[in-house]
Structure formats: C-alpha cells, structure tokens
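Below sits a lone chain in structure tokens, taken as the form predicted on its own.
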Amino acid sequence: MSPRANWSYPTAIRFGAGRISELAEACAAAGMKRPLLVTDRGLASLPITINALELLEAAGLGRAMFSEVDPNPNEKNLEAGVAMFKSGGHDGVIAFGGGSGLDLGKLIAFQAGQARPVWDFEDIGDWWTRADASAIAPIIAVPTTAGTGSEVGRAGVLTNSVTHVKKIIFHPKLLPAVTICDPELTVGMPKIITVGTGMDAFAHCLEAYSSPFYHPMSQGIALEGMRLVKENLPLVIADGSNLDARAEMMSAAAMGAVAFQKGLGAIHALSHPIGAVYNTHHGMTNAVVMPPVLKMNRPAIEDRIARAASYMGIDGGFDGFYDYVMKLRADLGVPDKLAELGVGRDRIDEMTAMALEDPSAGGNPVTLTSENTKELFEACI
C-alpha cells in the first residue's frame, strides 16, 4: 500500500496518492472562497491541472488560473499575477506545479497586499518585518515535481529581469497553510525533469547536512533525505509509474527544503547565478556542479560525509560517497560539465561576484573567496 498520512510539520500536509481530491477541503481549511490557481505555461493545459480546476469549480470556488510563469520567474511575472489576483477579487492562492509555479504563486499571495516593491523583502536581516503580515493571502501548495520543496518553504526565489540576479524573498507567512503531496501528480513528468528535480532534492539534503551551522533536527532530516533519494530516484527513472518510489521522492523533496534552514552552500551559490544568466534548469545545474564542490569542501566535511556514506550503505568513506555521486550522475544522464548546458567562460567574473553575494554562500563549509569561487566555475564549465 502506498504511503499515506497527515502531517503537521512544518505545516499541514496531506500526503498520499489521490489526495488532490481533497483540494476543495484544503481551500475551506485555509479560508479561501475565491482562490487563484497559479502554475506555469507547460502545466496549464495538462490533465492534472484541468482536473484541479474542475475540482474547484464543482465546489463553487471558480476555476481562475494564472499561468504566465517563466522557468525562472521574474518581477514581470509577479506584477502580472498580482494584477490578476486583484482584478479577480481573489482571497487566496493555490500554488500548483514545480518550483517556478510554487514560488511565484506564493509571492503573488504575499505581494498582492504590500505597498512596497518586492525587492524590499529580500532575505536580508530583518527585512521581512517590513511587510504587512495581515495583508498576506493564504496559500495552498500542490507540488507536481519532487525537487524544490517550496511547498514547505517560507521563501520564494525571484529573478530580477534587469540585473539577472536571483533574489530570495522571505517571510514566515509564505509557508503554505496546507500542502497536498500527491505522488500521482508526478507520474507524467518527463525523465529529464524527474532527474533534475530529484538531484535538486539530493543537493538540498547534501548541502544542509554539510553546513557547519548547528541544527541537529535538520541534520537528521537531511541524512534520511539523502538515503531516500539514493534508494528511490533510480526506481522512478526505471519505472515512472512506481507510486511508492515517487511518494518517497516527494518526501525527500520536502525534507530537503525543511533541512536547508540549516544552510546551503557553494552548489546553490553557483547554481543561482548560472540559472539567472543562462536560464538553465536549477536542479540539473546543481547536479553538474556537485562534484567540484564536494572536492573543494573535502577538508571540512570528510568525516561527516564518511558517516553519511555508512548510513546510506556506501562503502569507502568520502571517496566511496564521491564515486557514488559520479556514478549516479552518469546513470541518470547528467551532463559532466556546464558547457553541455550552454554555459561559457565569458561571464565567469560576473557570476563569481553574484555567487559571493548569494545568501547560500555563507553556509558553505569552506569560506568562499573570489579566487576559489572562480576556480570552481572553471572546474564546472
């Protein structure tokens, strides 16, 4: 029998196959009567999205949808979504999809009631206190991929369309009031998206586990999340209809996002500017840069990674873990270098500066400098 449960950590989560049928109930629990479903262009016409809209309509909640969402959402997408939210008199958002749909949906619910520009709420110090918390609309999150974990996160990533810099917008009330994790929604994902999102979940867990900050709860969650990816991502790739394995991957994705409140690191510090400049898939970019980052961090994490390897059933300590990552990437068809994703050397200096400013940089076990960050980009490209 496929996993099925109700969880209240870190928010209310309805987990299990077929639970999208409870969407109207989730709206009632969140106090929504006129929800706006936000998703990306690719999902807008798919059966899983049409079904969600029909469930809403049958419950008298309308079938309003906003889908002008780019793969790396920007403030123009946000402005258009906020305009639709306001003009439609909506009182909540159903963020539906992968990371882009989830993040932008959450940010529409957040920004619709604010008087200040969204950039004033970047995840810096206590900037989040600038927001009018009472004006933030309720959010329901429905992930259709198993990767970002945005469905259990208190932030959204937004790309500045002028500077091409990714910014993290944070507020505690960006945490969805209800999350529906239904592995049936992920069954139709193309293999390349399954690989990219799965490796994103693994990267979240790996970086959280490696972060030097003290957070034993996240440490344990990250460790088990890595094990779940190891055991289940190959099963999902071999048989996309394996609901048990897809359920475990959805768990791993949520666990990664919960764990990384402990910190991220150079994998994400590099990946964010690469995605902003070259519009690469975030999870796939993480997978490509992972080995060089592991090598650089080895002096600070060797013993810790050896313990993780033992827990995950990998022999050989750090070297065994590194070899496992390399084999996993090869088996999944992950490109070995960023050049295969269209990334060139002409903007390394620019991306190095962006990486050092990225909030993820501060959680790397080895302090990032201009020199070692540039060397990382060279090694990855």
Ligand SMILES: NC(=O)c1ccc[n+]([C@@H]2O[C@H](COP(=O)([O-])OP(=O)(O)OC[C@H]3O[C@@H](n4cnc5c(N)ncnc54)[C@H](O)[C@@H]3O)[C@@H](O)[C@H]2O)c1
Second form
Amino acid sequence: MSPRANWSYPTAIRFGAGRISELAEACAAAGMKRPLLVTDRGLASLPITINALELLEAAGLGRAMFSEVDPNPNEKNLEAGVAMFKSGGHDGVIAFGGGSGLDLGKLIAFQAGQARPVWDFEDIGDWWTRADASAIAPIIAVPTTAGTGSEVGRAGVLTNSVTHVKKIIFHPKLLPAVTICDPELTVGMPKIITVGTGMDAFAHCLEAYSSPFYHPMSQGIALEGMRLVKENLPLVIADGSNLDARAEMMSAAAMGAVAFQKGLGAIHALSHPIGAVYNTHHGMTNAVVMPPVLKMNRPAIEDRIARAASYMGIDGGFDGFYDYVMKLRADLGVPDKLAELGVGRDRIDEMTAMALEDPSAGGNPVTLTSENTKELFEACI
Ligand SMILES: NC(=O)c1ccc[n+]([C@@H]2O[C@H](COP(=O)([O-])OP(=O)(O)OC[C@H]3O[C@@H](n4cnc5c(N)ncnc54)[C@H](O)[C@@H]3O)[C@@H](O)[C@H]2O)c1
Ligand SMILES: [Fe+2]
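Give me the form predicted together with this ligand now, not the form predicted on its own.
Next comes the full complex, this chain leading.
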C-alpha cells in the first residue's frame, strides 16, 4: 500500500491515496460551508474534478467551480475569480490543480477581501503587512501535479498580462488551512507535465540546497527531496500508475516548497521571465536551464554538491552530479535548448533585466550581473 499519514507541518496535510474522499471533512475543518472550487480549464472537465464537485454536492456544500484560469495565471483571471467568489457568497476556496489552479485559487481567497490592488502585495520587504489579514478567506489545497509545492506555500505567482512580468504575491495566510495530497489524482497527468513538474520539484530542492543563506532545516529537506526525485521520477515515467512512486513525488514537491524558504536562484530567475514572455511550461523551462546554471555556480557550490552526490548514490562529486542531471534530462526527453520551446534570441536584453529584478536572483550562490546573466541566456537558448 502506498504511504498514508496525517501531518501538521507546515500545515494540516492529509496524505495518501484516495484521501480526496475526505474533501467535505476538510471543508468542515477549515470552516467552509459554501466553497468555490478553483481549477484550470484543462482540469475542469476531467473525472477527478467532477468527482470532487460531486463529493461537495453530496455533502450539501454546493458544486461551484471557477475554471477561467490560464497556464501562467494573470490578474484578469484573478479579477474574474474574485467577482464569482463575491457574487456566489462563497466563504472559502478549494484550490484544485497544478500550480496554476492552486495559485489562482489561493489568490482569489486572499484578494476577495482586499481594497488595494493585488500588485501592492508583491513579496518585497514587509509589503504583506498592507493586507487586511482578517478578510482572507480559508483555503484548502488539492494538488493534481507533483511539482510546484504551492499546496504548502505562502505565495502565489501571478503574471501581469500587460507587462508580462511574473510577480510573487506573498502573505502568511496564503498557506492553505488544509491540504489533501492524494497521489491518485496525479496518475492521469500527461507525461510531459509529469516530467516538467517533477523537474520543478527537483529545481526547488537543488536551488534551495545551493543558496548561500543559513537555514539548515531547509538544507536537510532539500537534500532528501532531491533523493526522492532521483529514485522516483524515472519510476513514474516508466509506469504512470505506480502509486508508491507518485506518492514519493508528491512528498518531494511539498518538500521543495518548504525548502525554498531558504532561497531559490538563477534557474528560477531565468525561468520566470522566459515563462512570462513566451508562456513556456515553468518546470520544463527550469529543466532546460539547469545545466548551464550549475556550471556557472560551480565555484561556489562544488563541495556542497559533492556531498549531495554522495548522499544520492552518485559517484564522481560535482562532475558526477552534473552528468547525472544531463542523463536525467535526456532520459526524460527534456529539450537541450530553449529554442526547442520556442524561445528566440531577440528579447535577451529585456529578459536579462527581468531576471536581475526577480526575487529568486538574490539566492543564487554566484552574484548575478548583467554580463553573466546574459551569457546564461545565450548558453540556454
Ligand atoms: N506558488 C509557488 O510557490 C509556485 C512554485 C513554482 C511554480 N509556480 C507556478 O505554478 C504554475 C505551474 O504549475 P504546474 O507546473 O503544476 O502546471 P499547471 O498547473 O499549469 O498545469 C499544467 C497542465 O497540466 C494539466 N493537469 C494538471 N494536473 C493534471 C492531472 N492530474 N491530469 C491531467 N492534466 C492535469 C493542467 O490542466 C494544465 O493544462 C506556474 O504558473 C508557476 O509559475 C508556483
Ligand atoms: Fe518552480
């Protein structure tokens, strides 16, 4: 039987196959009587989503759904969702999906009670204290991918549809009150999404592990998260219905998000502008840019990566780890260059400026400059 557990860290997590059946109980635990289920367009008509709505209806909780959510969700999606939340008299959100549905659902619960524009709550300094915390509706998170870890995170990523900049909106109460991690929900993910999201989880762990800040708790979680991806991502690619491996990938995803409190780095600093400008898949973009970033950071992280390699059963220190990443990418069918994702060279200067302003940039072990960041883009495209 695949693992099953109740955790209280970093929030209340009901972990295990089939536990979506506890959705109505989770609503009661979070104090919701009229939840709005938020998901993306693709998931809206899938059986896992219909089943969740039926569970709600059977428990007398209605069956309200908002699904006008784009892959890199933007403020227009948010405005429409907030309007539906208010007009429907909802008292909480079930954020259901991959990072896109989870983040937009979380942000609807947050923004519905705020008077200021959402951009005023970007993750800068103490901007989060501008929010009226008492007006934030409770959130239940139900991940259907194993990657972003947004189900245990205190942030939501929102793309500005005008400027095409991805902003991180932060508030402690964006942390879901209850999370249901049911690996059965991830079984139907298309292979390319399994790869992309799995590599996002790996990137979170790798960047958190590599960032220079002092946070040994996150360091440990990141290391074990990388090992779980190494052991299990190939298994779920070989057999998508392997529930044990799907469960371990769900844990790795949550661990990545817990770990990246320690910081992210150039993988995400590059990936955010690329995703915002070219609408590429976030995790797949991370996977493409990972080796050039590792190479650039080598002088600062060589010893630390050698320790990780030894823990993960990889011979050859930093070189062995680098070769492992290259082989993993090749085995999973990750493109070698961004050009294969439709990224051109014409907007490198613009994306370089965006990368340097990205909040992830500050966690890179080698200080990012215009020169080395531009070189990274050149190498990745
Ligand atoms: N909040 C955070 O901390 C955080 C961290 C990393 C990334 N993100 C954000 O998350 C988003 C990416 O999330 P994602 O990688 O999970 O992808 P996604 O949510 O965009 O989903 C990708 C596609 O997979 C489909 N899908 C999802 N689950 C499925 C399932 N079980 N069966 C079949 N189809 C399924 C969706 O319909 C969608 O078409 C980006 O916007 C990124 O910026 C947020
Ligand atoms: Fe990510």
